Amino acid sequence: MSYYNRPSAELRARVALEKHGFHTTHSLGQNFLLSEFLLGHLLDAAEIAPGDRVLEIGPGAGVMTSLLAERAERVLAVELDRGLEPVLSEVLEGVPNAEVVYQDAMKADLRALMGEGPYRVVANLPYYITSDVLVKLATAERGPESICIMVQKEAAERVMSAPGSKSWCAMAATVRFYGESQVLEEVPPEAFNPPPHVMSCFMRIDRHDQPPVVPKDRGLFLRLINAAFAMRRKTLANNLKASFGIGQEAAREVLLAAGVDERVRGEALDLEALCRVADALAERMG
């Protein structure tokens, strides 16, 4: 059967799932998207182009993988569940520019997987690892050009939260340092198999051409973001003491040098203020 005459990716996936008796696992957060129409619409919004190299995290039954392969130069999908191997092998048979590796995305070496050159990320991953994956991608040494990811609506609101709001958190600050976020589409539970109990959003995060702040020590700045939100009911001075092993007076001096009230809590600060604190801390520790 020729490539052009074979069944759609959606039909191949549904047949393969039934043929191999695959059942989703709740503990792995498996909620598959099988609708070729919906996925095509989402990938249109993601603007995946013919020359793109794509890292897909969580290929599920392979429908999106197949559609990505039609649009991109190369697709590398990372899947944790080896139980999906016979399904994915069948769905992606005859798709030469798509490859699946069976690894834990949180432990995977992105640089080793993607090699040199730019790449983009597309993901429909378990919601319980959303924050961890976003932070890993946003802080990677060679991060992606863009991240298009399906998230719980509540998580999308956190990602796009503003400094000083209740939702402003380390993940939101880290993602804002990385790029510009937007919600492309709200996706209802019934679009998934099985349906989750929440509304979902397909988000796109484009890496900044120029970062909004340029810290003296990027690694220290990212550590500072985590420290600032480590204990939300504590002042930033107390969090600095706990995270960086400095005394009360040293923490106070760092904040004063950064032009920040010594009684402030970390969640009240925007990226610019957090960067000033990190720079003052770098001076103190350097």
The other form holds:
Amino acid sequence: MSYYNRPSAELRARVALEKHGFHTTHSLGQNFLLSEFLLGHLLDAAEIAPGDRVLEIGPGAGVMTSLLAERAERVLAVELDRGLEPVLSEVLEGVPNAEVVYQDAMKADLRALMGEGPYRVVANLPYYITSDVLVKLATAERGPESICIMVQKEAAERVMSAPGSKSWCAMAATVRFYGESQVLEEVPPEAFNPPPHVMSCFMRIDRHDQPPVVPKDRGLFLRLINAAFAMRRKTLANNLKASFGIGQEAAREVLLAAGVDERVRGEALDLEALCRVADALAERMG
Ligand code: SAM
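Next up, the form predicted together with ligand SAM. The previous block was the form predicted on its own.
Complete assembly follows, chain above in first position.
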């Protein structure tokens, strides 16, 4: 078939979904984006460029995968549902720089899949794994340069939340440590097939060139972020005791050394204060 006769990715996907009698599974968050017009617009905003190596999580019917392959050097897509294999094979036939592997993205070794060198992530994910995926990507050693991701509007609000606000949470603090977030586009339910019950936002998070704080022990700092929000009604001292197995007096001394009020709740602290606490804890724990 000549290039000019080739049906669009959207048409190929619609035909393949129909031909293979594919039915979306609600429990896998299968709300597909099939409109090339919308996807092209989102990828323009994401500034996917010819040299990019892209990891796509959850390619679904593969329309976004095809458009990514037109713009980027290489696309590796990780899909959990093997039932999509006949659809994806057909949609991506003749797209040499796109490859699909069938794995759970939450369990996959993403660096091993992407090999050495920089890569970017693009994903329209099931919303129930948004937070886990964001934390996995943001905390990965030599993780992605940027993450462009469709999320439920409430999740976007959490990612963008200010320290101390109601939405400020471990995920928000972890993502803020990783990079600079912006909402590129609000996307209404009708854009998806089938439509979800919620508004969505396409976000872009660019990894910081220079991290906003430099903890003495990065692993401990990330653990502290989780501990600080573990039991929101408890003071940070109590959360420290529970998560790090230290006594009341030791917890008090750590907070004192960090210049933080001993009655404070973790959710009131910004990244700088969390980093001071993690450093004091690192010092104490040797
Ligand atoms: N990107 C496609 C699109 O925009 O049309 C599909 C989006 S759909 C919201 C989410 C996709 O992620 C589905 O194809 C689903 O099967 C897949 N998925 C769900 N859980 C996954 C996981 N743990 N790892 C990889 N893919 C997953």
